[in-house]
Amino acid sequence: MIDQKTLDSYEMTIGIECHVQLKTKSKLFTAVDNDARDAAPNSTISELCFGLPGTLPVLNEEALHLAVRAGHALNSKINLFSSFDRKHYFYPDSPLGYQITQMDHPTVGEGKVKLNLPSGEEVEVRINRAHIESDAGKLTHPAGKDYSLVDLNRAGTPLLEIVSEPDIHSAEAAKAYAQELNLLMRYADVSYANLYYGNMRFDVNISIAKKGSKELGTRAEIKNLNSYKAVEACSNYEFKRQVKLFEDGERIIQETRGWNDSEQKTFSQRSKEDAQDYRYMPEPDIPPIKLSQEYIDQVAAELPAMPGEIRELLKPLNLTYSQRETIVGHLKAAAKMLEVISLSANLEDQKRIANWLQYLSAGEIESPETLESPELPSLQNLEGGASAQHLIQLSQMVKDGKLSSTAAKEVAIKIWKKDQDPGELAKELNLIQISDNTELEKMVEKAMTENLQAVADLKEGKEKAIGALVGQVMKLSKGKANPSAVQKIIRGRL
């Protein structure tokens, strides 16, 4: 392999195309169930999906609505005029012999997405466009058989293809972009956004050039990536592969490549010379879409606060990157945090609650891993979870010394599962701290008598010893003593 120094003298340039399946009830152009998860092959198809003669596509308005929502989430221009085109190719997954897509006039135009990388770097990726199109069917090739099987359940599912400009220059940023798109689609609530089910798929276009060179190199397109890890790993692999070719004086050819996940390698699928001529043509069966500005504004008003906005609101809390992104990445937690911020201006409360939410997010709420598993998280799934008022109340109990942080966390977990008054719950669970001095005095006395060495150490100025004494009292109180009150009493006695 080539050494790091050589690699450092090159820059990678990446543009990403992302296919997002829109979660409409029915398909893009025909009134048949769009949800084919676990359905028998060819069971959710209509005459149109089957490509029968005489069938005509009729645009599903909900798909258009979701595309406009997504466009807003992408901070992109929504075009007043858009239209569909036919993209022709022969393959059994394409029952009409063409895919209905948007070539010249996409519904969503230019925009930009801001990324915050773990390194602290901020990257702005411009969106070129996002167009609506229908998905193809699926082919399976049974091993050892001389036939292939066609399943048209997926044929006609609405897709939004988000095309970025080549503004990405690291594998880390490529991964962050893919994750951010996922987040935006979940916030906009336009897709199940589940990578495991292929609700989002990425094509990575990557080229290399000597640092400082203004010209872009010849690009390779790595198609159909279905995990963030693959986006990152294939970018790194491809960068090295192309640099090696370049260094060896070989030609980098424009081609489509696949990703072999088990070998962590890209492989050639077809070169540009074999590229098909899609013979694009305006789709005569669907009249152009004309949107009003009122409609576009109305859809914008439906959207919740977006991740960028939430990150801004969390800034004063000085959370770590991971804490902040955990909350932003979990729709329930983020929504709750927003509510808390709107109800309490107290930074201490906000920070404490952020910590709980961050902890809960990692375990109790949907986690990033579930997005690549069959679980289907959704913003709609907001029921459950403690009310913001109760979380604030709980935080205040800590502030007032009524609960230890550990006990408060325990209460937080419980009320997140089933919302209830944290004060009553803490009482019920016998978690309220003992702040009654008479009771604490007795326990302190017992602890000091039983730990004479510690008392002596403390008297000699060995500050550490106070911990042992407090610990002893905590043990006697079964964890319920207020540690700061205990310390105060010990110091008073010395």
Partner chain sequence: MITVSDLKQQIEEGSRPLDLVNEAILRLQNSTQFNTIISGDKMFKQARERAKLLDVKFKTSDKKGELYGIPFVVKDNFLITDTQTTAASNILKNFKAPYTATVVQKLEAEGAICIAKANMDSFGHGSSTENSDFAPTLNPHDQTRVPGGSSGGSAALVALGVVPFALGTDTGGSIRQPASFCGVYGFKPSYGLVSRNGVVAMASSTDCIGPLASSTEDLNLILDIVSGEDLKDSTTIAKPESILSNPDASSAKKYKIAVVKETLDPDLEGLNPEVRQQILEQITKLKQSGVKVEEISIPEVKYALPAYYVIVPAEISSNLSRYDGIRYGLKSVGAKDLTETYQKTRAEGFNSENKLRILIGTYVLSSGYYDAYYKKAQQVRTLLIQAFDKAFEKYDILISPVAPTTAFKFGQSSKDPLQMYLGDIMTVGPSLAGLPAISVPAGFGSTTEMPVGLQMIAQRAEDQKLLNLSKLLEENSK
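Please could you give me the other form, the form predicted on its own, since above is the form predicted together with its partner chain?
Next up is only this chain, free of partner chains and other molecules.
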């Protein structure tokens, strides 16, 4: 075991490569269905997927369009000129014997992603590049068998590989970065970004060095992580593993490692290849891409408000980190909040509605996009839910004393399921508060007559006693009395 003092003398440095599956209808270079979730093995394939001689790739224009959208979401430079290359390696899941990717001239260049950590710390992670490439197939290894099975349904799926600079220095920040990338890709609507189906996969490159050292240590790459917890856990484990090796005087080797989720540890897979091992060469069958600035600007104009912009708009409401991130993380709630802010400048309305939306999107009414389930959320899937006008109307009813906060929450739940006028619904449910003084006076008189000790305590200055009296009135009114009005009447009678 390594003690905490020793661990504190080292700094971890992390860079993350994220593979994002673009949500095109067909594959990157062939007109074959790109959605193979329920397909039989080796059924959504073409001759190109098998690498048959004479087959030629044709670039899917929509994949390029989505890559440019993603580049804007990453605050990145979009290159006017980009081209494809062949990355050679021999593995059963890639019959071509190479992967078509972008080595020298990627479509998306340098960018940056800003993180807001739960601790309040702000971190900026630079993006080195994001390049378009085709995915490989999938190998499965039946337990107890001496063979593997090859499924090429995934071969040729369009990917965008987002490569960060080594700007991450904690497991917490690594997890936050993975979550933020997921948000950005969903907001930009370029990917389903569903971790359950492998729409996003993370490769974590981690090294250690003594604090204050100007040189980075030897890195290990942990590949194919498909959950935020795994990104955080493997970063912590690998940091401790490398520190122990260093402290024991052993050499840290550059290698590719896997993550065993059940044992919560990494394991060696193979020595890490360098660029020269792949024998990159220009792809001869796909012409270079030349974009106009006009096209790049048009694509930028397609994007909605992004997570960072929404966080800025929510700042005046002084929400907790959890409240804010729950709303930002649930695309329907975030879109609704934007509508509310555009229609009402009243901060009281905005905060009250934000609280409702946080509750509604936290899983009480409809599960938020956990992205580790079979559901495939999308920014475009925003139908349903209460209208912004009705949410504002409901907030005003609370402000005017027509509804209690508890009753308003009940109405909010129902109109989120099926939009309707909150005033009419509150009447149907018999939730409108009693604010008529004549009726309340009778209830207060009865409560005070039947609770003489509470009245005496209140006269002696024991403020807690008023709660008991208000509670009795609420009981008499079946929860419909306006508590503020009741308190005012009680104090006026003393």
